[in-house]
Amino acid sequence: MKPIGELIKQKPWIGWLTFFGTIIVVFFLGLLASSIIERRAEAVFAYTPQVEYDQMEPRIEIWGMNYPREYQTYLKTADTTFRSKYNGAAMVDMLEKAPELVILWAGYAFSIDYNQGRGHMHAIDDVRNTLRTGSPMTPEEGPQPGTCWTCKSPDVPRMMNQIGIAEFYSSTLAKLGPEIVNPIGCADCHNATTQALQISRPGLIEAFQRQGKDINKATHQEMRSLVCAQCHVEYYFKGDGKYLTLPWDKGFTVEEMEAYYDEYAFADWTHKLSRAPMIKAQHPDYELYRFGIHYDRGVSCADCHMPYKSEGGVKFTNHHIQSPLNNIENSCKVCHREETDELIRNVYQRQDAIYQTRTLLEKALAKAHIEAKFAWDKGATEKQMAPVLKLIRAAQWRWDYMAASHGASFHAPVESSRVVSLGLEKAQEARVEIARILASLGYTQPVPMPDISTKAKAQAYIGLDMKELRKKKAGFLEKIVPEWIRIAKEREAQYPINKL
C-alpha cells in the first residue's frame, strides 16, 4: 500500500475530500459539546433556588419558583377532557347515570350528590361546591367535621402543625374553611428542604405503628406509592372526636376490614329503607393495588400515574397525575410492547367483565333494601331480619369496596372479580332470606318495586326535597364562601415570597 502523502500526491482530490471531511466531523463534535454544555447548564439553572420556603408553605407556585417543570406539568391537573371508556377527569353525575345508587345510599348524603371526582386542582373547589357539604339531610347530622379536609390540600399539615390532629379532626369543615384553600400540591408529598418524598398525614404513618412497621424505613420505590396512599386508601372517622383511621389492624383484604369494623359494630348510617347499619367505603385503591401484578412487580403509583418525562437536559416526573390511559406511550409502553390499541383493548376486557358484574350487584342491592323495607312494614320483627341486615351490610361493603375505588378492575382484575361475585351472593342470599319471612307472614307475592329509572324519581322516592336541600346550599355558599376569601386572602399576604 502506497504511503498516504504519495497518494495525495497523485490524487489531489483525496486531500481535499480529508480536509472538508475533517472540518465536518469538528463542526458536528462542537455542535455535540455546546448542546451538552447547554443542557448541563440549563438543568443546573432548572433546580437553582429562586425562592426559599419552609415546610408550612401550602401554596404551590411558590415552589413551582424552584421547580418550574414539575410545576408546569402539574397545572394540567385542571384539564378535564379526558374520557375513557368508564372513567377520566370529566365531572360526571354518578346518581344520574345509575340511579340505584340513591336507593344504595338512602339516608346518608350520598345519595343527595355524588360525582366522578376530578384532576388534583379541583379538590377544593369539588369539596365546597358539592350538595354533600353544608347541607346536612337531617339536623341530627350535624356539620361535617373538619376531617373532610384532610386529603385536599397541603393547609392541612399545616394547620395540623399548628392546632393540633386531633383538635383538627374534631372540627367542623365549615370552620377550617378559611385555612384550607391550597388544592393538593408540592407539601403533601415533599420535604421542603431535599424534595425527598415523605408522608405528611398521620393516618398512615398510625396505620403502620399499629402493625408494628416503620415507614421510615421504605424504600424510595416504595415511597412512590406510599405518598399516594396517605389519601388513596379505605377510611373511616373515629369516636366522637372524627379521628381519621385505617382499619388496617387486622390485614388489608375486604374480608379482614369488614372483621375491624364488625369488631367496633362500626356503622356510617343506618340505611333509612332497610335499617342495615352501612359501611360507606371510601377509596381503596392502594389495598386493592397490593393484590395486582404490578404490586408484585414492583411497579410503583407514579410510575403508571406519573411517569418520568425528559425536557431539555432534564429527566423529571412528570406532575401531571392522570389514567395512563391518556398517556400510554410514557406508562404502559415502558415496559410493554403490545400495540396501543391492543393494550387499551385489554384494560376494557378487564372492565367489562366487572362492570357488568358489579351492575348486577347494585341493582340486586337496591331490590334488597326495598324488599327489606317491605318485610318491616309487614311486620317482620327485628330478631327475624337480624341476618337479613348482616348479609344486606357485606353485600354492600363489598360492593361499595369496588365502587369506590379508582381503577380496581385494572389493578387487581382477579381480587375485583372475586369481591363483587361475593357481594352479589351474598345480596341474593338477603333477598331469598327476606322471601321467607314474607311467606311466614302471609305473602308470598312479588315485592312491588318502585320507579327509580331516574335520579330524580329515585331520589323522591327515598324522600329527598332537592329543592329545599339547593336552598340550604346556595344559603351556606353565601354566608360562608365570601367569609373565607376573605380570611384566606388577609392570611396569604402575611406570608411574603422570600426570594434568594
Contents of the next structure:
There are 2 protein chains.
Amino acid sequence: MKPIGELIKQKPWIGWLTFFGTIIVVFFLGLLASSIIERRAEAVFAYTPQVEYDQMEPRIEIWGMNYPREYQTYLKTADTTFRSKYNGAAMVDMLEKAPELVILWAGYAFSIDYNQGRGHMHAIDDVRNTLRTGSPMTPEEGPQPGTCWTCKSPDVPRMMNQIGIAEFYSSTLAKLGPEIVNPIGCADCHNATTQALQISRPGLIEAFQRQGKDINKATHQEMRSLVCAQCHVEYYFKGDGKYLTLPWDKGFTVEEMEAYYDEYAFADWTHKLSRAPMIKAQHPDYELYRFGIHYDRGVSCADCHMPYKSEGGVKFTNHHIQSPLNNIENSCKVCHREETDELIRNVYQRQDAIYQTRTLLEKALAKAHIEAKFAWDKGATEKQMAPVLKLIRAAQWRWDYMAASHGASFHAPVESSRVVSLGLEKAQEARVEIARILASLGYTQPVPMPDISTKAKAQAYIGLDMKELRKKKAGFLEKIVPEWIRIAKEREAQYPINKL
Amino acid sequence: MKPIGELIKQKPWIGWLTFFGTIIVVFFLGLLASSIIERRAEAVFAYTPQVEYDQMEPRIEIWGMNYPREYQTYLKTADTTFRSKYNGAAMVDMLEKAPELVILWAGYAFSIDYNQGRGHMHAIDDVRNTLRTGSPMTPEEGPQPGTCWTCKSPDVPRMMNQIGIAEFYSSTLAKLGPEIVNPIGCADCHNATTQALQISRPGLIEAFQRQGKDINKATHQEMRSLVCAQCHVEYYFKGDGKYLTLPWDKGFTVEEMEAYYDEYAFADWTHKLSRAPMIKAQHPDYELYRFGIHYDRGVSCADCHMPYKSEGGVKFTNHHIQSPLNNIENSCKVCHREETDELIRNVYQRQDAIYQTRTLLEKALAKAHIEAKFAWDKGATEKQMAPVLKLIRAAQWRWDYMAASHGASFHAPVESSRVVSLGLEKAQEARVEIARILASLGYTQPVPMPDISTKAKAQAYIGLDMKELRKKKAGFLEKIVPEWIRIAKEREAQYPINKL
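Same protein, the form predicted together with another copy of the chain this time rather than the form predicted on its own?
The next block holds the full complex; its first chain is the one shown before.
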C-alpha cells in the first residue's frame, strides 16, 4: 500500500473529494451546534426573571411572568374534567349520589352540602360558594373560623405573617374574607428568591417538631410530597382558638390517630341522631399514601401528579396537578411498561373492590345512627348506649379516614381495605348491641327505616331547612362577596411590581 | 507513512511481535472455545436418558434417573421449614392456634384435625395420618371416598386409567390404599416421552370443557400455572359418586362460585351448632391468584415457586417447590430490584392487614354459630332462622374462600380483603338478626359464650371424643398402613425398568 501523499500525487481527484467532503461534514456540524446553542438560549431566555417580588406576593400572575410554563400549566387546574370511575366529575353532588352521607353527618355542616372537589384554581370560589361556610353578613358572624381558609390561598401566609398565626385561626372566616382572595398558588410551596420548595404552613412544621423531627432536613424528593402534605393530611381545629393541628403525635395509622383524639376526648360534633361524639376526618391523603407501595418505592406526589414535561429545549414540572389517570403516558408509564388500558383496569380493580365494601359500611353506619336514635326514643339510658356510641364513633372514624382520603383505594389499597373492614365490624357490632338494648326495652322488631333514598329526603329527615339555607347563601354571594373582591382589588393595585 | 512491508524490512522486531502476539491471542481463543464445548457436552450428558418408562410409571426415582437435577431438587420438598409470619411452621396445629376453627367446622371432619400443610413429598403420609381420613380397618369402610386421593399421587392417573375415573372417585379411600402410595410426582405434570407439561387430572380438563375452552390450546407459560391448577383450586365432590368437580361454570369470584353452589343447593355438611347448610372451601389458590397483579403481568406459579437454577453449564427449573420468601434472590429479584428485607416487609404488610380482618371474621363467625344454637335451644322456628342460616353460610363461604387459599393475602391482597370484608358484614348481619329472634323469644341478654380458648375445650364443647378417634387412628396406622405398603412394594418390584 502506498502512503496517501504519493496516492494523491498520482490521482488528484482523491484529494479534491476529501476536501469537499470535509467541507460538507463541517457545514452540517455547524448547523447542529447552532441548533444546540439556540435551544440553550431558549432555556436561558425562558428562565430570565422579568419582574421582582417577595415571598408575600400572593398573585400567581406575577410569579408567572418569571415562570410562564409553570404558570400556564397551573392555570389548567381550572379544568374540572377528570377520569374517575367512582367520584364522577368534579363538583358532583356527593350527597345526591349517596344520601346515606346526610345521615352520617347529621348535625354537622357536611350534611348540608358536599361536592366532589375540583382543581386548585377554584379553591376560593368553592369556599365562598359551599353552604358549609354559611352566610356571614358581617365580619363578626360565623359559622366558620378563619382556620377554614388555611389551605386555600397564598394570602394565608401573608396574613399569618401580618397578624400572627393564632390570631389568624381565631378570627372569623368572614373577617378574613377581603384578605383571602387568591386561590392556592406559587407562594404556598415555593421560595420567591430561589424557587426551592418550602413549607409555608405552620401545622406541618409543628407536627414534625412534636415528632422530634426537623422538616428543614427533608430531602428534595421528600419535599416533593411534603409541600402537598401541608394540606392533604388529617387535621383538626384544636381548642377555642381553632388552632389547626395535625394529630400525628402517636403515628399515622387510623388507630394511632384515634388514640390521639380519644386521649383528648376530642369530638368535632355530637351526632344529631345517635348522639355519638363524632370525629370528622379531613383528608388523610399523605398519611394513607405512606402505607402504599409507591411511597415504599420512593415515589413522591409530584412524580405522578405533576410529572415532567418537555417543551422546546426546556424540561419542566407540569403544574397541571391532576389525576395521573388523565396523563398515564407521562406519569405511570415512566416506570410501568404496560398498556394504558391495562393500567387503568388495574386502578379500577382496586377501586371496585374497596368501593363495594365502603358502600356497605356507609349503609351499615346510616342504619346504626337511625337505630340508635330509635333506641333513645324508646327510652334507652346513657349507660346502655355508652358502648354503642363508642362503637359508632370508632366505625365512622374508620370509614371517614378512608373515604375522605383522596385516591386512598389506589394509594394504599390494602390498608384502605383493612380500615374499611374494621369499620364494618364495629358498625355491625354497634347494631347487635342496639338490637339487644331495644329488646330489653320490649321492642323486638327490625327498626323502621325512614326513606332516605334521595338527598332531599335524607335532609328533610334530619330536619334541615335547605330552602332557607340556600336563600341566605344567595344573599351572601350577592352582597358580601363582591365587596370582598372590591376591597382586595384596591389593595392589590397598590402592590409594587418592579420590572427588572 | 511507510507501507508495513517496508517497515518490517527496516525493523524486523515488529514482525516478530505481531507473530507471537497472534499466537497468544489464538491460544486463549482456543481455551475459551474448549470451555464452551465442554459445558455443552455437560448439558448433553445431563439430559441423556438412562432408562425407559411410560406415562403410568408413578415412581419419581425412576424418572429421576433421566432427570437427576429436577429429581434431586424435588426431593427437597420434604424439607418442611419455611418462612411465614402467620402460618407458622409446616404441620403447626391450626386448631390449637385458632380454636374458633373447631366451632366453624363443627360437624365436619376439619373440626377434628387440621394442620398447616407441608411439602409435596409428604402428600401420602399426611393423608394416612390425619384424623380426617378416619381409621378404615377394611377396604369397604369409610369415612372418606377415593376422591380424597385425587391430588396426592401419580398412582392416581395410573389407577384412573386402569379402573375408570368414575369408579376411582366412587371407591372408598381404603380400597385404593394399597394402590396410592407414591407422593405427588413427575407423571402428575409431565409427559413421559417429551417431558412437556401436561394435565393428568380430569377435573381441570372437564372444567375447561364446560367453559367452552380447550386446555390443549394453553400456552407453555399458561401451563406453568395450569399444572398447579389441577389441584390448587376450589372443587367439590359432586353427587353420590363423589365426582371431583370444579365450580367454575359461572366464573372465579367468590360470588360466582357461590351462585354455582346455590343453584345446586349444594352443602358439604349441615353445621352441628347453627344447622346452616355449609360449603367447605378447598383451596382456591389458582382462582385468587387470577385476581392479583402477578397474574395480570403474566407471571406463572412456576416463575416464583420454581424459579430457574444454574448448575455447571445447565439451567433447569428448580423443582424444590416452596414459598418464594425462602428464595427471594431467585424469585422476586428477577423483576424487583429492592432489598430482600424490604421485599419481605412488603409481603408481611399485606399479610398483617388481611390477617387482622380475617381473625375478626373468624371470631364473628364462631359467635354467630354459637348464638344460632342458643336461638334454636330457646325455641326459634325454622322460618325465623332461615335468613340467619343463609347469612352464616354466605359469610363462612367468604371466610373460607380466602382463608383456605394458600398465599391469598399475597397473591391478591385487595380481592382477599374485599372477600373478608363482605364475610364480616354478613356474619355481623346474622348476629343482628339472631339478637332480634332471641328478643322475640324473650331473651335480651348477650348469649353466654362457652370457653373455647383451646382446641381441646372447643372440641369438647362440640362433643368430639378425641381420645377414641386417636386410639382408632393408632390401630389403623399400626395394622392397615404397613399392609398397604407391603402390597405396593410387591407390585412395584414387578414393574419393568428398561436400561437404555
